[in-house]
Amino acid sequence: MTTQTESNCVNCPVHNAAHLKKLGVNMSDYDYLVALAGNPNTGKSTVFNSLTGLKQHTGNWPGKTVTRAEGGFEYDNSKFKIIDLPGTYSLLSTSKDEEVARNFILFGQPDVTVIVVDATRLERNLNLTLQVLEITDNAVLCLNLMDEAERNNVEVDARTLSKMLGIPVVPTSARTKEGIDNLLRSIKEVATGEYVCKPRKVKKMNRKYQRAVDTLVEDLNKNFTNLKNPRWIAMRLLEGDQSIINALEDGSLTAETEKTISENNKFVENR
């Protein structure tokens, strides 16, 4: 039988962390490939110093001014590798960071995104998740900032909120360590298709628009094979942004993928 103080001990950040192997920041053999996205200021950067410690690296994302870090980690007898992407409050690229963190996650085929958000401003942060999810399947929340939530008296119904976004949603106070190993069990099932993602996706009301969107879907499918998310891009060029339809008029959207493909197994430093 476990007692009550073994069952603290399980539980306590200490135990935890002896789950989590800190690899270097040589990771051209890895078995997943996961993004760190977020909002400013919701304590991203320190989620990835807890799965990453110091052994990370840090420098330019290729042809741009936006600072980029990587490093690795072992959990469950697997390699990840974690790529922290700009802070952005959204995708849809008006500024470099926003197309960098658009990019990556719509061409860079990770096979987990994981959202870390600020609990103690949740609907703020949930702009940039909804649009996480329409770009990828495969994602996990990471509810942050749990401890100030509470200081705050903000109570958050994490099983609730992730029977509505179709995801994991997980409680944690990276500062603490508090959190973490759930955080690390959901990412592994996520990667290996244990856990199977339905998150949700915008849904108009208005049915000219959804055709509309069916339609560019297959158009965008006959006249770009490679084409990933084509919805997504479907969607955006109903908005009329411009950056994806001169990307389309220019072949550099396609282009990206194999790109951005390539780019995560060559890091080019900036030293």
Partner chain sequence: MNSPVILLLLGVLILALPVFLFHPKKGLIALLKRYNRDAEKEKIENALKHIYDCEYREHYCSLESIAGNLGVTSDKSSSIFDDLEKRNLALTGNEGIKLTAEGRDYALRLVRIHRLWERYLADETGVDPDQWHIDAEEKEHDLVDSANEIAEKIGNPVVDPHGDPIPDKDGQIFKLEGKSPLDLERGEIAKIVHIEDEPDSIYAQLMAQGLYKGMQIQIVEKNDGKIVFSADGKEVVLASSFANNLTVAPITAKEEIKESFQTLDLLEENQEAEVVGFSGRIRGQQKRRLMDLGIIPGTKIKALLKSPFNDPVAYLIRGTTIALRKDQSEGIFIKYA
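Starting from the form predicted alone, produce the coordinates for the form predicted together with its partner chain.
No partner chains or extra molecules come along with it, only the chain itself.
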């Protein structure tokens, strides 16, 4: 197992090395791990390309990025590795793509998750955003396609949005590379902990379900210390997610403990 020794970063968080290896991420040679999530056709690949300088195929076609791409970039003397997750509408279903994206954010514990959204269709994109914020605290919202929004007389108040979501919101037009610099800065700020995210959690659930979640959260907290996102785990348990049950059993969800996870933990897509 490769460890962090090659890294020149002193106060970087300890990555869950075993997990990342399982997820097929080469551990060496970067300081921070960034995941890129977003609905299909919101310009995710374009953002990925402008961050990394790679030329991945983009297309006006929902559901084109199926396999996971990865790349790297340097900013402000830190090395970032960025993983392009499959574009999905949600993280709650059983489809293969969603499982890959969901498990990566949960088990891979990226330092920052960048959520690319379409500024002209913010409402529907917030569905995925809020789900991501249930899993991870460290996120940046990339408000892409701003040029299209402007052209179509859609105005988005990024500052209020940032306040309401509790994470940085960066307007961009990835096609013309506008705003990418700001995006880089925000990624760095969240990664280093300069910006402390206070993500919004979903509240308006039907009362009886909310109670069920609360009971489980209580039990989880009693039995495990260090559980990062008990609410999400409780919700997944209520949906019978086997990868969560397995992860609880082998202790790989209780952060920092670098336990090796059992071989049959099948959350990686084996293509």
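What you see is a predicted model; the values in this text were computed from it and never measured. If you superpose the two forms and keep the largest set of C-alpha atoms that fall within 1.5 Å, you have the rigid core. Residue numbers count along the first chain shown, from 1.
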Requested in this report: Return yes or no for residue 242: a CA shift of at least 2 Å between the two forms, with the rigid core superposed?
Outcome: yes
Report task. Once the core is aligned, please say if the CA of residue 41 is shifted by at least 2 angstroms between the two forms. Result -> no
